[in-house]
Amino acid sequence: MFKVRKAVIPVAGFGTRFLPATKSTPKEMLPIVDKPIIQFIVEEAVNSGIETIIFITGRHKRAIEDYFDYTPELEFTLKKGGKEEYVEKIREISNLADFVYVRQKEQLGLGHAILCAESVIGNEPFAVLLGDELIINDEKPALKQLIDVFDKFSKSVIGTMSVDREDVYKYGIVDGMEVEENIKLVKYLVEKPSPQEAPSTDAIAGRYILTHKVFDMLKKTPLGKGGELQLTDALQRLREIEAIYSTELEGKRYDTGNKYGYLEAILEIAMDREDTAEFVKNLIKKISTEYSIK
């Protein structure tokens, strides 16, 4: 049996809702304090036992390949001015995995992403993390709750999160018949159904592991919502020749893909941290009595 060490991170988008500041920042690099939410996800990688990233870039996110890789001339002078904490800091950083860029030359999708690490990844299982969904689990990571369940079935498996009825819109949403304690065999998938058509509350959390085969479904699925090419939609095309297991994840979940997301991750990782924990009480405090006031 194959065992699961690549991971794709698509992270070719504009990120339109964060602009202006993403016309030039790619938005996977805006920071939660002093890191980027891009390392979050690929710590988590890491943590889950992947030893190599594979990040599906577009011609504007050059800033991701420059912070993962060696900078020479800032190390040079953080050692000069006796700052070698900082310099051991840095490389810990280019050191986490074996990083690969594949350009994806047009925007179709995340389907479409996925399909341009075909030729990295070839005949192995894969696992697939969203570059704005962060999921904090300090126990246990929540791309390794997966691969756990990959270990035990050697099939793709998806990970989702219950949302409220309203909000299924904003999702790919899974039914699936519970064989096991936490884990659903999956009966179907839909991509963003409305809130009445939707068939359960389980949606997709940006975490999956997929076997090579969802490439071939790919190739086959015409292109669905948006004028793209829908993962969920080739993964109901997956489903139809082989198991596709789902299994809720355990983790606080911020979708860093919007404004509120971002500020509620940035938030409540800085009340989690020592070193700003005290700072930002004490800062929610001053705001609270302030505004009461008004």
Second form
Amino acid sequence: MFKVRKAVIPVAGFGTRFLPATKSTPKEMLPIVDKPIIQFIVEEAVNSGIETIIFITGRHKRAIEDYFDYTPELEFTLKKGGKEEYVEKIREISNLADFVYVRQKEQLGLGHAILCAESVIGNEPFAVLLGDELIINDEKPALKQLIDVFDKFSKSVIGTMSVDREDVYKYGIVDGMEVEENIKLVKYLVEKPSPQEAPSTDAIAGRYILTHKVFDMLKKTPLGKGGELQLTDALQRLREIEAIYSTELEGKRYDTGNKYGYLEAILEIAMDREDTAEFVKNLIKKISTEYSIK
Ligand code: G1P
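If the structure you just shared is the form predicted alone, then what does the corresponding form predicted together with ligand G1P look like?
Full assembly next; the chain just shown is listed first.
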């Protein structure tokens, strides 16, 4: 039986919702306090047992490659300045996993980005993590929750989270039939439906385990919503030839792809960190008084 060892992380998007910051910096490199968003995603994958990370990257994304590489000049300077503890911290980042970079030459959608990984994945099952969704669960990472379901059925598994009906148009929506506690057999998937069309409010939360058969489906799928090759459309086809399961993910989810979700993530994650909790608490008190927030 195959083990899930590889994860694909698409990072070629422009990050237009964060302009001008993303004019020359990848949105994935924006920090939550002092750690870039992309490191949270990579750590989730590694803590779930992933050994190889395949970034689907594009122009203007070189900073991500540099981030996961060694930085001998910086290490030399830090050592000279007696800051050994930082040297170890930055080395650990490069040693988290094996990193592979594949360029997506054109922005043709998430489905196209995944298809770019075909030759690196071969015929193994693999994970997909989308960088806009930060899912924090210190006990069991979101991806590990999916891998546990995969290990039972050896079929594709989609991580979902329930959303308000008025928000379904932002997500891929999955309808299924419960076959075990918190495991559904997927019956139907639709990308960004209107609230009236949506068959359920189970939204795809940017975490997937996919079998390699998805590549053949992607090749057959016509362009969908937004004129892009949609992964959700290819999964609807895959469902016709083999079972797909979904499971509701447990964890705190932040949509760091927009400024409100990003701010929420910074404040709450800083509240959970020993070195920043007290500061943030006092800051919130101060702001509440100054702005008369009750
Ligand atoms: C993508 C997927 C969508 C999923 C969402 C989760 O959409 O196409 O099915 O629900 O990610 O973040 P995007 O947010 O890239 O438009």
